[in-house]
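Only one chain is shown below, in structure tokens, and it's the form predicted alone.
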Amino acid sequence: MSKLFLAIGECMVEMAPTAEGTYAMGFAGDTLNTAWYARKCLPGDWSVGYYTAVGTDKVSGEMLDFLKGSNIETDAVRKLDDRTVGLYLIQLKDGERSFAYWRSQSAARLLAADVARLDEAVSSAGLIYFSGITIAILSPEDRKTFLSSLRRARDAGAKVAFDPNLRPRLWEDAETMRKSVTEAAGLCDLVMPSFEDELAHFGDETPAVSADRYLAAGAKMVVVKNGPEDVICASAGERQTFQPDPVRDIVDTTAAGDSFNAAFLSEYLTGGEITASVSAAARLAGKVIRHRGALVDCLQSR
């Protein structure tokens, strides 16, 4: 198995609130957050890469510099003269976040437009990680291209992990979102949904229903996150439930799921043991949500 963890999606400019009531500029985005934390969690013999598209303007260059400075490989990233990167602003209330977005000209919307470049990027990966946002921002044609590329990479031996991260505002309509996410899940070795999303947009009554639905779609393993409640890990032949330790003094839940995914995947790729993977994931997410912003340097880099 190749020791390259490749995340695919949209990295954005982040404007995050500070304790002083101002905003701090950074770079983040769901799959980038997971890649960033994975680099903190994985041992040094693993590489972490990010595949996306950016512009050729100053802020795009600063974003690439940030990724490189975080020891995330960017050699495959597309650079487009007529596009730039998206931006989002975090708003907080009682530790819960909401977002305002500016992404209509985001270059990442064209990340799958060059199929040869996409195929080359995924061909060297041991683990390919993407999200519902990754496929939501693509055109219907590019979405098909992207999923076909994943199929080829998986047939060639890559593992694929997916967080559905359901965001209806990014989709043409709710039915397209549900169908596309279900199709994507069927291509995956590991699907990592958040029950809050699955309840709201699929109407699942319990996390177990979410796990069963994704297994029926073709996923090999499903890990259902549920905030402070039980985590369910299910496959065709096994089902386990884990209760995370309680977290107090929550400041900002941004990247809770992203960091959970990173730590789980990192531990599972290197150790293969589910209990240890859930423990590592809950522990990291619990640290992250006690700080502001998506990327919290609460682990030593390896």
Ligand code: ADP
Second form
Amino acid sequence: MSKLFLAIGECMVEMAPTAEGTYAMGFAGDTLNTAWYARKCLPGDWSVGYYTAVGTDKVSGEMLDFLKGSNIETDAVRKLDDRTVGLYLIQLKDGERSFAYWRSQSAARLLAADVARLDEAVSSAGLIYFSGITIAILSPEDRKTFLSSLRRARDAGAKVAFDPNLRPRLWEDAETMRKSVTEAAGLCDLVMPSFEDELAHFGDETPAVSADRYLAAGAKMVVVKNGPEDVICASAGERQTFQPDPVRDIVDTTAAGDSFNAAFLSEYLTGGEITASVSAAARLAGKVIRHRGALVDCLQSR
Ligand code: ADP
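Let's compare: the form predicted alone is above, so bring in the form predicted together with this ligand.
Below: every chain and molecule of the assembly, starting with the one above.
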């Protein structure tokens, strides 16, 4: 198996409020968060890469520098002269965070428009990781191209992991979201949903129902996260549940699921059993939620 963990999706500029009333610029995005944590968790003989599209302007360059500075490979990233990266602003009101987005014309929306480049990027990966947001931002035609490219990579031996990360506002409509996510899940070795989303948008009564639904769609294994509640790992004929250790002093649950996925996959890809993979995942997510922000340096970098 190739030792390249390749995450695919959209990294955005993040503007986060500071105590001084100004904004601090950073970079984040669900798949990028997972790549960033995977780099922290995986041993040094693994590479972590990110596939997306950016512009050729200064802020796009700064984003690539940030990725490279985090030891994430960016060689395959598409660069487009007439687009730039998406941006979101975090607003605080009475301690509650809300988000304003400028991403509808972002370069990342064209990440699957050059199929030869995409095919080449995925062909060298041992593990391809993407999310519902990755496919939500694509045109219907590019979505098909994207999933076909993943299928080819998988047929050639890559493993594919997917977090449905259901965000109806990014999709044309809720039905298209459900159909596309189900189709994507069907070609995956691992599907890693959060039950809160599945309950809200598929109406699943329990996490076990979510697991069974994705298995029926064709997923080989499903790991259902559920905040502080049990994690379910299900594959054909087998189901295990794990209780994450309780976490006190929760500060910010941003990236709980993203970091969980990274630690799970890192342990699993390097030969860990499911039990060890879930416990590494819950341990990391438990640390991340005790700090503010998406990217928390709470592991020794390798
Ligand atoms: P997401 O961020 O995708 O919504 P979840 O909220 O389901 O994901 O959380 C992912 C993982 O983070 C959980 O499986 C668990 O391991 C950990 N986690 C999240 N919230 C808590 C909590 N309140 N107490 C303990 N662990 C938590």
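Rigid core: the largest C-alpha set superposing within 1.5 Å between the two forms. Positions refer to the first chain, counted from 1. What you are looking at is a predicted structure, and each value in this text was computed from that prediction instead of being measured.
Engineer: Just checking, between the two forms and with the core aligned, does A208 shift 2 Å or more at the CA?
Structural biologist: A208 C-alpha, core-superposed: shift of less than 2 Å.
Engineer: Using a superposition on the rigid core, decide whether the Cα position of A217 changes by 2 angstroms or more between the two forms.
Structural biologist: No, A217 moves less than 2 Å.
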